[in-house]
Amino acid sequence: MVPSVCGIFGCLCDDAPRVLIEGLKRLEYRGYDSVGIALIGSGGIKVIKEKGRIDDFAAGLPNSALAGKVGLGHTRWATHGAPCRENAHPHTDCSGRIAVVHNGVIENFMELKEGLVKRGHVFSSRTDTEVIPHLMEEGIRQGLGLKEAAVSASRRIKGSMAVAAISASEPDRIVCIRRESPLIIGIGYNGVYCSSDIPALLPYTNEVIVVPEETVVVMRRDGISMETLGGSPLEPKPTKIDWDMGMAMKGGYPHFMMKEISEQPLALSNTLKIQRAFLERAAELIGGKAYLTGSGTSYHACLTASYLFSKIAKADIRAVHSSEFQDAVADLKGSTVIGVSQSGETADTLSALKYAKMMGARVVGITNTLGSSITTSSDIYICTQSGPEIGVAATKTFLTQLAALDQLVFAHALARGAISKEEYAGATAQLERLPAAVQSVVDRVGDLKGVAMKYSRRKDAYFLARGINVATALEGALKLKEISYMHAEGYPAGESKHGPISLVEEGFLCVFVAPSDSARGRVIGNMMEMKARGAEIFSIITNGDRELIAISDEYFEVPEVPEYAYPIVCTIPLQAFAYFVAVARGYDPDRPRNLAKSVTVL
């Protein structure tokens, strides 16, 4: 399975409160900014939720709440609305008789909410999820049952969703809907369960059903029924799981890093659902003078964006390392600084943004963590939608940063007249096709095992590219050295003859990022220079590029995409190459030495 943000859990069993808490603890790696449960009892539905970790939440539960045989639980990673009690799931309708938990991103929630408010609905949160119980409430008012109301609501919703819903009017069931976001059903001797991921189910059953796309499920204590959202019956197909708990948390993968590489198509799809209003506001804030700043992988995302701002928006926006920002930038008054950080707590980036604000600049924050220091200190922020990332080496968080910045570039280009509305619509359509292209790459990364084994004992490597993929090469080199401890350096390929080429000798590894973009012709000359000195060439190329296949000793093909999207598809094989090299050298790629997930000290 390919998880996204948040974790949901539901059960029909004798001790639902205890099982809910235990299940959520096994899903906490999916989200940990807030938690909540909903239970059906004699008095209707009782909802208890709070900001913070599950252990603290469980310790504070009143004994009076611990009763019920049907319930839902949720552990949240915020994407809409900051982490707080009001935004925690479950969410209810106006009457409090419907409760819903949701994993996914609703693209059109703003327009849905506006319509619901006009029709008299009262909202208590700033989340996208809350539109679901209110839409279901309208269906039930029209005489629909819980299942039919959920299906009706799903038809009005655009975006990804794994939804579980309960109703005080139908207290013997849980209704679930799946579109894009993962949903697993477990059938045990003592109960029936639903979850975002397999680990939460293993203590109760090893018989699971992976819910197909566009499916509604009705769970009762005596079993389940499934049908498509169009009403066609489906036959449940249980699968026996023989993973241990550690493997289950990793989705059956040996390491979180490979699991998270596999999650990138869905993470990208979710990030492409960022509300256009947020992008427009950020784009309008970027004036005549602007800078991008980040550290490590986030700096590479900034560098990629600087090329795109120049090519697409005709705007000269420089990328600056956060740690060097105060020394590298003099006059900030009236300018805009775009700060990029996965955690939103990176000390160097926070320091750069604090300095920028002090000097009179406006700040746009791009982060994966709502409620982080960067989101609270930004004039406008954009939240990427990759969900928690456990592996220290950034993978899906880097791709979602690229996707968020791509969208910002096009929004800014439209705002300043560098592209037309028609061109903007065309770019948006192209972006929406990217998850499928990324999936096609992810499906084939296993082909790199042999390449990684071949080169795993080399001492040095150069990663080379031109144009927009210079940052891709830098990121590939960073991944290799941070998890495999092989010395690797990334360079603009044209700079290699100004010093680096002196190290090249027989068998020296040169990794070229050379898709069919505007820089391809110039890269070929650099490849030949390296090959003439005995280097072995491993190339990332576009499908069917026979000329580069002939030049290369090893190669990996990516699908043809628009030029601005090549950094996204070309990064994935470099991530996988680094992973397989690390494993071949006997290292744990999830825990590279001397590194931490979030660097919170200067």
Ligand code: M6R
The other form holds:
Amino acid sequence: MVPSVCGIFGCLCDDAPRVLIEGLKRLEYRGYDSVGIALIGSGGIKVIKEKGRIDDFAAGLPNSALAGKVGLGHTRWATHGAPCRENAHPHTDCSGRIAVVHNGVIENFMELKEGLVKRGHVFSSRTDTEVIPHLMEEGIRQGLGLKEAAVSASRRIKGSMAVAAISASEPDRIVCIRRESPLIIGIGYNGVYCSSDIPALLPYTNEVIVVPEETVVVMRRDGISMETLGGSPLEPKPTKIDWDMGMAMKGGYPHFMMKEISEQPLALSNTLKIQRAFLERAAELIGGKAYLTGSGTSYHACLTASYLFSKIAKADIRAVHSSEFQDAVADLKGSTVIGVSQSGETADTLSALKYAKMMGARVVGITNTLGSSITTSSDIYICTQSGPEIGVAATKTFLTQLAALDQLVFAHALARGAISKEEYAGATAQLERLPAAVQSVVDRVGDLKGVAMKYSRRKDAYFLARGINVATALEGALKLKEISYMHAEGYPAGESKHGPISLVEEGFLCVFVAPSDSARGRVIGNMMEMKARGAEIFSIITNGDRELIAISDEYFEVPEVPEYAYPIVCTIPLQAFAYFVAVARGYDPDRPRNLAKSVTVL
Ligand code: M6R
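The structure above corresponds to the form predicted on its own; please provide the structure of the form predicted together with this ligand.
Next comes the full complex, and the chain you just saw is listed first.
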């Protein structure tokens, strides 16, 4: 099970408000732009919510609010609607008698909302989630109970959801639904709980039930019942957890970095749900001249995208390091600058975008952090939906930047007539198959431990590729050097003969990104040059590429995917290789020296 954006918590126990706050504090790593709770009391449902972090929220709670034995809580990482009080969860129906918390992305919420508004519902937020209580309200008005209304709403919703709902009419229960987003139930001596992950439950119980896909759960103080959304009863199967709290926060992984590497299939699938309307508007903004800019890993996403814009959309869009932007780009009037930043707060990138605006450019922001400075300084922004990333090394956020940029490239290619509607539909269908390919890679990254051990004491490494994967090689080198402190350099493989090859001698490590794309033949030539001088070759190749298996000293196979998607599947083994080398060298990959997650100085 891998977590996604936002944290939900629910409980039936004495002193529910205190338990909710404690649970949300442990879930805060999943999102922290706003927080809220709902409690069932004698007068109905009371909702308290606020923008900001849980500690401030808890400090500001009025004592009179702190009563109740059934409640829900939510800590938010905005995906639809800015981070503000109105958009914070829980959300209610028109009567205020149903309250809902949700983790996931509702793909058809615009369409559902339009229908609900026509039928007289009044919305108080801009979130996708708010359609859920209004749909449930309609079910309840037609005579359904809380559980049936939740199931009926779930049938109309497309997308991912872990939902917990309460109703003033059935105050003894919480009803939960799980589809894609994670949901765990905990059964303790003193209460029954639900949560987005296991750590938040550990103070109350170590007996947990991982709710299966497409399931509805009814939680009561004396136990739970579960059935499929189709109505077949399910036997709850508790598992005993023996993790300590530190391990639990990392989902059982030794480091956040490995946890985040393993979260990439879900992060990718969330990103691919970006509303098409945003993409189309962004794609249209990229009119004549355009630039891509970002720093570090985000620059590598820009560089990959510049190749893709050229190959797929037949548009030349330069990628420029944000820290160099003002010196490298002069004529910006009427052009578009695509700024890419996970945090949305990187000073170099913000400064490049400020300069671009001042010089008359339009700005498209691509970020993982809704409400960050980049979202407020862009004409339009796209949110990459990875959820919070705690490891300093960017992993899942890089993959989702690539996916968002892939989508933008195809939307732009369609807008400028470089591909047909049929080709666009074909590409969209291919993209939807990518999370499964990524999962198959993530499932095997443990195989790299041995390769990492073998090379962990080397002093240097080159990371080489051609074409679409040049930026993948640069990213592999950055990952290795930033967390393992081994000197690593990435560059286009054809450049070796212009200088770098002079360093190569017996045993020098060369990592080649060499999938079966249009550059493969030329990359083999470059591999042979290195091999002839005694280099050891570790290559990332497409499944079953016998020629490259024979040439390489070590290799890792990735599944065959369309050429534009190779950077996505080839990056993952490089992240894992860097991780295992860092661990083998005795370093903490989550906290590399001299680095910060968000670099807010120029
Ligand atoms: O938040 P940003 O994407 O703007 O951060 C830019 C770089 O500082 C960042 O990508 C950095 O290179 C990575 N943490 C490296 O793993």
